[in-house]
Structures are given as structure tokens and as C-alpha cells.
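Just the one chain here, the form predicted on its own, laid out as C-alpha cells.
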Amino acid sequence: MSTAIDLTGKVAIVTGAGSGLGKGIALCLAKAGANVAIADVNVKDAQKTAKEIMALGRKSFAIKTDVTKENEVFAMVDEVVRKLGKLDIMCPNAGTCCAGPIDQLSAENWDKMMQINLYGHFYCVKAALKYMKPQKSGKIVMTASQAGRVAVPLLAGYSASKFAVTALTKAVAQEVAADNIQVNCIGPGIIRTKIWDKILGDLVKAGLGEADALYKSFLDSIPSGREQTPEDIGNAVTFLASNLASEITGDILIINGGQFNCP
């Protein structure tokens, strides 16, 4: 068996792929040969990512999707299958975060994190299984976080939503293993994306320091000595989406340079 990752002919969906980690994941899948549909609530960013993928010689298109709406998610997956012929890889990745002391976290912000981070993944899984179960094959790679493995103070709501994603991963993996569908999730570490800028802004508002100093304190806690990149995350997803990971299911792959000593 070849040890090279070759996703030629595979069809993937990545949500939240207009920028940040989602874009990194989509580009890595495309570089490995996959055709990738780009789902994002920001369709202009999604179109930019799709153009980069097409420049690699792959098929791609952007589709505006609000992952908190089940009907939109199902319609998006149906459209991808109509246009690209099938669905082999589903990567629910869209996410958000509100940071700060728990007694300052509003119910509205709590609900927003659960709707995007958890319900969005739930809807994507359901919509993907509509096609993966009949074809008896598929890869689902969700995006959790290192904060979904080790609870992080000042990120209680975010951690709760990401712990839920890891539980969803493990439960669904067992349900669909007999259908030759592998379900895993990744746990990214620290990457200066829009979400991290939002986290830092929230911490500054809570009076916990200045943004650059706070970010440096997080970086200083990474044993490898550097922050992660979207490509680091994309490479991990590409591996889990490949045949090399055919016996890996129900697991969380942490990509964080050793931070927090995640068990």
C-alpha cells in the first residue's frame, strides 16, 4: 500500500473555509488532489478561496451557508453532490468564540457559541451521512480545539462547546463504523486568526491586559516555541481524510506544539 496521501477524485466540503483554518484545510485537501466546495457565511471570502483551489487545477465553488440553520446545511450538501457528483469528505469547521469571566458571559453569547460550534457540526454530520451511509464510505473530520480536551479558564463557553464536539465525534464514530465511515476531530492550538483576535479583544475588554502582551503570554506557553499555522491544521485534516487513517476513528488529534500537556 502506498504511503503517499492521494485524494485525487475525492469530493470534500469545508465549512468556514473563506479564511483562517478553514481556508488552510481546504487548500491542503486540494493540494492532495481533492475537489473542494467552500461553504461560508461570507460568500466573498469563500469565492476567493474557491478561486485559489481552481488555480491548483481542482474543481471548487463557493456556497453561502449559515451552519446554524439545518435547512441551509442540507441544501448546501445537496448542491455539492449535484455539482460534484458525490461527497467523500465532510469537514465541519465554522466556529466562533466569546472570552472572559463566566459571570460576564451573556446567555446570548453562550447560545451563539453552541449554535455555531456545536449545532453547526451536528447539522453537517447529519447532512453528510445522508450520502455517506448509502455509499458505505466517508470521512468526517470535525474541528474541535485543544480547549475541547483541557478546559481553559476565561473560555468556559468555548470549552464547553468544543468538549461537546469531541463527544459528538466519539459517539457518531461508533454509530457509523460498520458503514465504513471514519469520524475524527482535530484540536488546533494557537493561530492568530479572526477568532483569536476576537478572543484577545474580549480579554482586553474584561480588563485582563493588552492584546499583544496577552498573545505573547499564550505563545510563551507553547513548548515547541511557535504558534501553529493553517497549513499545520490542514495537513492533519488531510491525513485523517486519507486512506492512511482508515483504522483511526473516534479520536481527537491535537496540533498545538505540546501546549497544556493535553492528555
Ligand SMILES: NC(=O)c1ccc[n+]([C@@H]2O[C@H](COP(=O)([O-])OP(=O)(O)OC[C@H]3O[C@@H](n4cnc5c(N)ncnc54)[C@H](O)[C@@H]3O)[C@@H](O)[C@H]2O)c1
Given for the second form:
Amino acid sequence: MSTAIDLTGKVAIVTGAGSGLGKGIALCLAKAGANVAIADVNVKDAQKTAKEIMALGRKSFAIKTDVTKENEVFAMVDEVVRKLGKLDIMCPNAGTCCAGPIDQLSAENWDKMMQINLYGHFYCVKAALKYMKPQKSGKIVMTASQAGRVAVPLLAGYSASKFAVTALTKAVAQEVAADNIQVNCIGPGIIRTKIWDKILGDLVKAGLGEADALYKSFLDSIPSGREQTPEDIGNAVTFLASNLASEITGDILIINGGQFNCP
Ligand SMILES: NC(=O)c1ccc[n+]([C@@H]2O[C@H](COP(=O)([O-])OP(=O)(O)OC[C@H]3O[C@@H](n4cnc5c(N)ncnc54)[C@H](O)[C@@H]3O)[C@@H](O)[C@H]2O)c1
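Show the form predicted together with this ligand, please, the one above being the form predicted on its own.
Entire complex below, previous chain first.
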């Protein structure tokens, strides 16, 4: 067996791939040969990602999808299978974060994180299994976080949602292992995407400091000395989506330059 990663002919879906890590994941999968459908609530951004993927010579298209709506997620997956013929790789990734002290976190913001980060992943898993179980193959790679492995203060609701994604990964992996479906998640560290503008904005609003200084304090605890890039994250997902990872299932792959000495 070749040790090169080759996803030629595979069909993948990445949610939240209009920007940030999702876009990085989608581009890495496409560079490895996959055709990649781009699902995002922001369809304009999704179309831009799809265009970049088509420029690489792969098939791609954008689908407006709100991952908090089960019917929209199922319709999106049905459309991908109709247009691209099958589904090999599902990457639920869309997410959000509301930061700040727990006693200032509204139930509405708590619910928003659970809806997008957890229910969004749950619906994607169900919709993917509709096709992966009968075909007896598939790779599901969810986006958790290093905050799904170590609990991070001021991110209590976010951490809770990401620990839940890690648990979802581990449970489903055991349920579908005999169907030749591998289920893993990734634990990205710190990548300066739009989610960080939101986190820093929330922390500033809570009176906890100034945005640049707060961000620097997070970066200062990364032993490798740098923040991660969407490509660092996309490479990890591409490995987990490949046959090189065929006996890895139910695990979380942390990509964080050694931060928090994550267990
Ligand atoms: N950036 C980081 O440092 C970091 C670290 C660990 C984990 N993550 C996780 O990575 C994932 C992507 O985050 P990001 O940093 O790229 O942030 P981002 O804000 O750049 O991207 C999030 C994407 O999700 C989309 N989205 C939001 N709500 C949606 C919904 N209901 N339905 C469909 N799409 C929706 C947005 O339109 C956007 O394109 C999230 O799950 C996040 O928790 C990010």
C-alpha cells in the first residue's frame, strides 16, 4: 500500500467551509484529490471556497445550509449524493463561541453554542450514516477543539459543547466500526479566524482586558511559539480522512503546538 495520501475520486462535505478552518479543511481535501461540497449558512463565502476548489480541478459547489436545522442538513447531504454520486467523507465543522464568565453567559448564548456546535454535528453524523452504512465505508471527522479535551475558563459553554462533540465521536465510532466507518475528531489550538474576533469582543465587553493583550496571553502559552494555521488543521483532517488512518477510530487528534500539555 502506498504511504501517500490520495483522495482521488472521493466525495467530501465540509460544513462551515465558507471561512476559517472549514475552508482550510476543504482546500486540503481537494489538494489531496477529493471533490468537496461546501455547506455554510453564509452562501456567498461558500461560493468563494467552491470556486477556489474548482480552480484546483476538482468538482465543488456551495449549498446554503443552516446546520441547526435537521431537515436542511439531510436535504444538503441528499443533494451532494445526487450531484456527486456518493459520500465518502463528512466533516462537520461549523461552530461558534460565546465567551465570558459563566454567571454572565445568557441561556440564549448557551443554547446557540449547543445548537450549532453540538446539534449541528449530531445532524451531520445522522445524515452521513444514511449513505455510509449501506455502502459499508466512510470517514467522519468532526471539529471539536483543544477545549473539548481540557476545560478552558471563560469558555465554559463552548468547552461543554466541544467535550460533547468528543463524546459523540467516541460513542458513534464504536457503533459503526463494524460497518467500516471511522469516526474521529480534531482538537485545533488557536487560529486567528472570525471566531476569535467574537471571543475577544466578548472578553473585552466583560471588562477582562484589551483585545490584543488578551490574544497575546493565549498565544504566550503555546510551547511551539506560534499559532496554528487553517492548513495545519486541514492536513490533520486529510490524514484522518485517508486510508492511512484506517485503524484509527474514536479518537481526538490535537493540533495545538503542545499548548496546555493536552492529555
Ligand atoms: N479558530 C480557532 O482557534 C478554533 C480552535 C478550535 C476549534 N475551532 C472550531 O473550528 C470550527 C470553525 O471555526 P473557525 O475558527 O473557522 O470560525 P469561523 O467563524 O471563521 O467559521 C465558522 C463558519 O461556520 C459558519 N456557520 C456558523 N453558523 C452556522 C450554521 N448554523 N450553519 C452553517 N454554517 C454556520 C460560518 O458562516 C463560518 O463560515 C468551529 O467548530 C470552531 O469551534 C476553532
